[in-house]
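Only one chain is shown below, in structure tokens, and it's the form predicted on its own.
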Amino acid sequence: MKASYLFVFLLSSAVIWQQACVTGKKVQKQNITLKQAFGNDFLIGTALSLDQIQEKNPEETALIAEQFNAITPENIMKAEVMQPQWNTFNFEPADKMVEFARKYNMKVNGHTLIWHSQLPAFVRSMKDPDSVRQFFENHIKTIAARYDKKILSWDVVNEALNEDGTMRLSVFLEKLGENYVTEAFRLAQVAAPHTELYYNDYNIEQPAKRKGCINLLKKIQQAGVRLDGVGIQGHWLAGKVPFKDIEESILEFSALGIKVMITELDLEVLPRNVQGADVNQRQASNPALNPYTNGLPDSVQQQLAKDYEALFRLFLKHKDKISRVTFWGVHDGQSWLNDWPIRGRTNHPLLFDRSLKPKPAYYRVLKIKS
């Protein structure tokens, strides 16, 4: 008798489930997210602004928590924010970011300890090499030590190379000499023994700059200094993504025995004359260079989707070498490309639009894992 009732109950439940699925009254299975789809492959990260870290927009916060499991600060850990005055440190924003990551179970990549740009004014005015060295050593030791065990990794040095692979002229090269990169890693490994240490740069998938980067990384290793990985920034142009160069770079960097990250991924869709990602380069405003103020034409939208899909297929092919893929921003409205190299443009380089809605590129990326 009990078995009969059980059979009828199960049969009725099956019919109700079938009818609900047909009518749409049953709650449908939740769509998989980026961090879920690639959870067994590599971390999926995004860059966050201070407003996002402070959770000022609940919709943005929900999207970030849903889609990503790694974060990089856009600006709050750069030197001009962290040490605005000599030996006076501003830890509050970075501490808030660590709290945000803990709250939403995310990994943090610190960005960045040493960079020639966004330096505090007192460093830019220094003439004495000893003063520069004192700032250099104190800055690295103080900040790296504070966040050891609290963050996963540091971009120890950012963008130290020219396009031809030679060392970029900066206050650090000029005052401290060409070994300053190695010395930065040496200081960081002592101050942050539990934190992974990366070198980060753009266009290092290009052969000449890649060669210079490999030489730089080997120099660090040959000095007996710890180097855990290299970040390929990934600021590429839709329709012109250098897939062959990217793959060769992943292979060559990995051959050094280090991790590879794609650290600042976005795909430019607007025309421009400036190449690379040097924030100091600028171009005059021209309406012809801002053609998509009312949204992307379908042809461009589909090109963006095609390129993102191809990129993620490439990343998956080398998932044993790549530990993180980080987008440089959560949505199009936040992207730095709205203001570089021309201020005030309407750019569309990411997977989510200005309304926080997923674009065709988002679905093409996820389709790879379906």
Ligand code: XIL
The other form holds:
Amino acid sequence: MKASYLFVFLLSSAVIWQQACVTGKKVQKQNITLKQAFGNDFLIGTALSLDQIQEKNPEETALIAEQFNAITPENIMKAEVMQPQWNTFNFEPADKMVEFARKYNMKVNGHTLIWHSQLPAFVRSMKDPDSVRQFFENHIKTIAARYDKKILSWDVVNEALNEDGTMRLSVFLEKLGENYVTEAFRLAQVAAPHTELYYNDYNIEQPAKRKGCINLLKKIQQAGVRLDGVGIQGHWLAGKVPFKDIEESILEFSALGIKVMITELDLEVLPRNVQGADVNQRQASNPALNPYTNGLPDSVQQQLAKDYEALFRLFLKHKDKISRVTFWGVHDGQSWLNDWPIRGRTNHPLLFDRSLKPKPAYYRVLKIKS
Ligand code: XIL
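Switch from the form predicted on its own to the form predicted in complex with the named molecule and give that structure.
Below, the chain from earlier opens the complete complex, with every other chain and molecule after it.
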């Protein structure tokens, strides 16, 4: 009896082994995942929605767990969620996310302490500088302290710059003055001594904004305040990825002695007039601007794959400077680009499609490592 089991076992193992040899690379290609392939290079992250943190869809949870080793909350750590009313904090979703990360052995990047968008209404209507300062200090201290030792890092300040590199006009700039960015890092450093502190923004690979960004980061450093890294968001357009600017930025940012990250990677495949990622910019809806509701044509699919491959080749070339590459969403169905800058479109910017199947871009990225 036992011998016959052994025989069947050996026979089937031999068949599997033979198939693996015959199809060679194909077997490897299907089995290896993003976090395995890039495990020694940089963290591979994704933004997670509340539903994903709550594990609403087991198939999605399995995909997240096998592909990624870092997560960024897409919305639940923004001020409007964390402090909906003055000094009333809503820690539950973020606590749940910390639990999720622990369960699946992932690093968390907190996103974000100070940002002009998705602020609670009570801050948006504040008139006097003292109230804004009180909110600013209380918000940073309370939240940064609570998650110290529980998360790896914070996007302390998000999107403080204009396209020309000057400071963006926001409630913080207006009421607290230019130094608010350094002050935010100073407060975070005291409240969260064990947490890495980053500045995060879009289009900072572009020369003028990059220059302004470097000045801003140098100011933080010159004030003797800790700055651990900079996040280039990476909301780019397929077919128009600014590879040269990205490479120059990686080198210039890293020369400041800080980590560089790609923090919100996605590649737009639909037509739009808006450049960058200003969440408050909107464009009117029009069916001509939503051409791929039944799937991506092969030519666009190939362009997307080609761009993702070239990007990951570039990231690998500078893996000593890049600590994390995070996609802004797990799959196309979840992407914020279905609703920005035009609501209700069918977009295809990520490596997994709406049915959670890997796209050609996924295989092209993995092939670099095979
Ligand atoms: C986006 C989210 O993905 C959307 O769900 C939300 O409606 C708006 O914000 N830059 C950032 C992110 O730093 O926080 C934004 O996320 C996308 C642009």
